[in-house]
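Form predicted on its own, single chain, as structure tokens, below.
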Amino acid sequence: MTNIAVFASGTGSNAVNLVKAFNSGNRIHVALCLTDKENAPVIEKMKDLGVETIFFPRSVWKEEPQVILDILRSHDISVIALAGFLCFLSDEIVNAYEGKILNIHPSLLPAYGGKGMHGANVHKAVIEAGDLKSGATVHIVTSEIDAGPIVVQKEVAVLPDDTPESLEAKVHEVEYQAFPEAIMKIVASLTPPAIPKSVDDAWAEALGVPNNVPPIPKNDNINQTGPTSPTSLTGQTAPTGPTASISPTAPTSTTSMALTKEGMPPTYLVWSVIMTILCCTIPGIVAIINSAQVSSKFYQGDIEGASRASRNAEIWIIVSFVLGVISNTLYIPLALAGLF
């Protein structure tokens, strides 16, 4: 769950839209609303929707930004949405949430941006300029007003009979689409992609076999200087002295040496599955279990165990195949004789 905070100064139509867009799901949640106006209509609207709303006078926003940051952190806020927020936003807040503060602006930036360009002022300027299109822009907030990277932008047509009021209504409609879309893009960028499971991991999970042991460290010699005695991976303590050099993952036999150089022994997992489906089920399942153990033992550092599991998987594959051939050899003549 990603918690977001909404900053608003006015009626809060975009803030309400964000709550309705997100708070019925389980990925993004509007957890907090902050405002710089004590009697702003957004306060009651957000409270009615169950969103905690806090008023801070502009003196706090300008002179005590740490107070704002403490509140945001106490609510585990990851992203901030400025929904008609007309107050000064300090560099401390912008830097603390760099790339994670979004603002909705009622024009196609960079046109009609900057100081004084908000609300009806923007729509009036568009009409007076005779522009044929306008729209809404969601951008990342930086220290420069309305100059951050654009995340989402949506257009509306400006008709000859449009007034600032009618244009504002049309822009509001696309704002309700653009703002949630932009927030989802930012949240997605903050979430690392899931690592797909390997075939071994998927089968091991299905069969209840542990197969998620982290890989052993790189086989570099460890040199340590000083009185501390390093401990090897086998639990034995190396001799003390000014300089101790140990090889924690040195192979213990010719077979281990070959496996370490060549990599993990074959798992035969695909063949195990094929034999289970096409030949003999029980030996095939035993082969699958041994196949799934190959990688887990290998990454635990048990090279011999991984090799043994690989050989066992191969043996049970052969057993499954042989039993399958025998059963089919006996079954087909009997079936033709009408005994089955």
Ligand code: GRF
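Heads up, when I say rigid core I mean the largest set of C-alphas that superpose within 1.5 Å between the two forms. For clarity, every value in this text was computed on a predicted model and none was experimentally measured. Numbering follows the first chain given and starts at 1. What changes on going to the form predicted together with the named molecule:
After superposing the rigid core, the Cα of residue 14 is displaced by less than 2 Å between these two forms.
Here residue 311 counts as shifted, since its C-alpha moves by at least 2 Å between these two forms after the core is aligned. With a cut-off of 2 Å and the rigid core superposed, residue 31 has a Cα displacement that falls short of the cut-off between these two forms.
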Second form
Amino acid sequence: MTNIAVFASGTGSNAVNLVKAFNSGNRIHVALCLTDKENAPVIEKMKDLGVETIFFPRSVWKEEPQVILDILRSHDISVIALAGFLCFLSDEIVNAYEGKILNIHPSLLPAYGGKGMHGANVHKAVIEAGDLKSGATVHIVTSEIDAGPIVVQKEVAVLPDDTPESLEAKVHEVEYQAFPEAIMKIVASLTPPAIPKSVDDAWAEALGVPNNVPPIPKNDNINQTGPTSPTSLTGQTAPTGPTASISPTAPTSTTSMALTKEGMPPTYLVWSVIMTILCCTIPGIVAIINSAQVSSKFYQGDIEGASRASRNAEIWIIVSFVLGVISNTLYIPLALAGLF
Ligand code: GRF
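Write the structure block of the form predicted together with the named molecule for the protein whose form predicted on its own appears above.
Time for the whole complex; same chain goes first.
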């Protein structure tokens, strides 16, 4: 489980959306909300959702960043999400969580970013400029405002009758997709790696039996390194921890192996195989193909593709099961009637 903190100053619809997206699962958990506004509506909303929420006045954010860092560490926070947070983050906090602080901005950065560009100001400027599209950007926070590497960007069309308010509502809708997606990417790229299991190990685990196959000899092309800082998907520095990377001499992919099983959607491989054997073969095989794609896509950093393959595998398992039940139900009475 990866704990994240949300920093927010306003209404907090993005903060609420993150809690709803993550807190019923077992991979990412919004464990803390910090605010710089004593009466911000986000406070009550987060408390209602059971998220610990603490107000710190601006003076603490500016002059005592160590107090903030202590609270983050005491909650084992790995990633910070700025969801409408209007207070400037001190260098101590940005450096301590380098590459692990994400901000959501209501425009297609680098357009309409920087000082003074927030909320209604952005949407007003987009409409006044006559732009045909706008959108939302999630980026890594650096010491320069709205200028860090972009992680996810989503567009919306700006229509002739749009007002700053209607545009804001449209942008909010894409923000609710963009922010969880970006957080999943960062969490997947930061988690200390697990060397993917061999097929034998996966079967042994699924069947609950020990795998007596002797360990595969160490491949010289795979470098195990110590507690250094691997480069994440975004080109930012990831947290410390052992890493595995494929050296340039590796025969196939040179993709970083910083992605891990943490955060990977279920593969349903065992169910796919069971359905293929016991129920309907063809949909079962389609389920197996999709199951196999979950981990390969995930380790390539294609989180969306992995989730899609996982969902498809689930659907084909159900199809195989239903067809299997139908055909067996028809077969038994016909066999009893002596027709087979
Ligand atoms: C969002 O539009 C976000 O892009 C910006 O501030 C707004 C916060 O909205 N940084 P909410 O408080 O999450 O509703």
